[in-house]
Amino acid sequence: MTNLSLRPSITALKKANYSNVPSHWVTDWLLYVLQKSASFLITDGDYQLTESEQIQFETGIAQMQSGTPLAYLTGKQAFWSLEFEVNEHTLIPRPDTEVLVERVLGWIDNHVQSDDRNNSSKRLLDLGTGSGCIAISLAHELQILAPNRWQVTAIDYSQPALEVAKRNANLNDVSHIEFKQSDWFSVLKDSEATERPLFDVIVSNPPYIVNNDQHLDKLKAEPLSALVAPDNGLGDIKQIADQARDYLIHGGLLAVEHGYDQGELVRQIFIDFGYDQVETIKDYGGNDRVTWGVYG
């Protein structure tokens, strides 16, 4: 740890090399411990820590050193157009994640919101949701395309999960998510409606590594379970397309993410289970990232 009598610049704080932590990390945590703009960077580069301000700068590096992801340290995530809590009980919403919040609601604009006439309701299930960044954008902005239409319900299995997503609704003033703790779909099974629920969307973000990956030692702040699914990663994603048909609507559309080189298999698995117009969406690093299909 750097002398305390020599309080760093923020000119020599942003030349320093921190091994292990990305540099835009570390100017957003200087950000964060400063409480300042980026244009304070570049205006006040002469500026000196407070002791208190470096030792929180430097025991935060040291944290992302050993593993602790910088939102870990913040306890914020932006993601789509909104900010999201988040905490060791959920993962991390990652960019390439909004490929499925983008496409999808481009598939809902052209084949739901312009082929019903009669303004009937809609309802969205979110399968996992962690933190709630897939369905709270997308309520966000269905809100916005079709004003009181859509139901939104979130399910995941850690309670602990569903309380960061319900603050995170509140936080981006979303109120039309019902948010139930299940084992995927086993709450909707056992519901005590007289009829099953359908649903005009199911999306999902499920765990898809596999337990020996090489990977996982990057992410092993995030909680385990949100990453790593049986039978090669893909366990979850074929109960998921397997369940999936007795909960959509008829010509309902299933989407989900999963790995990189995963788009072959999962593409098969939903052509197994019957579904139509199987297609595999890349990611902003062109990478294969979501695949989706319409059952019925």
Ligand code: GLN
Given for the second form:
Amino acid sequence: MTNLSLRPSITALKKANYSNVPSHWVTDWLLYVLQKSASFLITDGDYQLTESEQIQFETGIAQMQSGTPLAYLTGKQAFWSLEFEVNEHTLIPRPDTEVLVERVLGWIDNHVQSDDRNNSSKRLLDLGTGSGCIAISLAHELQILAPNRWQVTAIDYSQPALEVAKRNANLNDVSHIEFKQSDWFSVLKDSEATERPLFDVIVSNPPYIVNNDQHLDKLKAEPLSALVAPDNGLGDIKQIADQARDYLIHGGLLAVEHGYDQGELVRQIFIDFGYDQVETIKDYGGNDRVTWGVYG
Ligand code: GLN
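Since we've got the form predicted alone here, give me the form predicted together with glutamine too.
Expanding to the full complex; the earlier chain stays at the top.
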């Protein structure tokens, strides 16, 4: 017979220290296992886990200790004001990336919405959409800012990632978004049947980590193809900045996320390719995170 008194209580679990697992992951994981909201941990500290809850809890802790992020265990991650499904095919949305969403919305509000009285339809492209967090958050806000005006296109090379992104669009009730499988812009090239589309805004959180970066050890559960780029981490950003010039309207905006130490290099890439008003924006932790520029 199981000795009930050995079953851990919530209070005991909260006090325990699990090496390599941030304490908020422990609490969030506990809430997930118990299917309760945060207040339960305060009001019901004496609650003792059932055997199956205890097994699930401990198995998850062991997985996190060996490098699985919490979001892959729960299958979800909050980003912006929305919730996103994630799995091993997608990068886990980072709070730092919200600064890209926020500033691009601000730019659109200042430059597109207020500047343009004819109400023409507008297009936004997200390259390397992954879970879809950037494209879907922007589409969600643009629908409020300017109902039915913006058409959003989200591209990824990975078909399994696109399946996740499509489900995330449905989960968040965002319908004015199309998903395409493509190696960056290649699917958008002119063909005899279709004209090359032009976008008012192009955004991307591309891979930008250097192959031998020690930081990668901590990210081993996430898809390397979404993280690592050649040419000191700048290969994909260069390709995007170069090719985006063929897909932006005159005065259109390109905004890319990059590493905390890449601001100056990315500004130079933008300037070399002829972008104007090139500027780097810091994330909420005070690190260079996004560079943008206007083309034409
Ligand atoms: N910002 C992520 C990290 O450093 C990487 C994201 C990316 O490569 N696009 O953890």
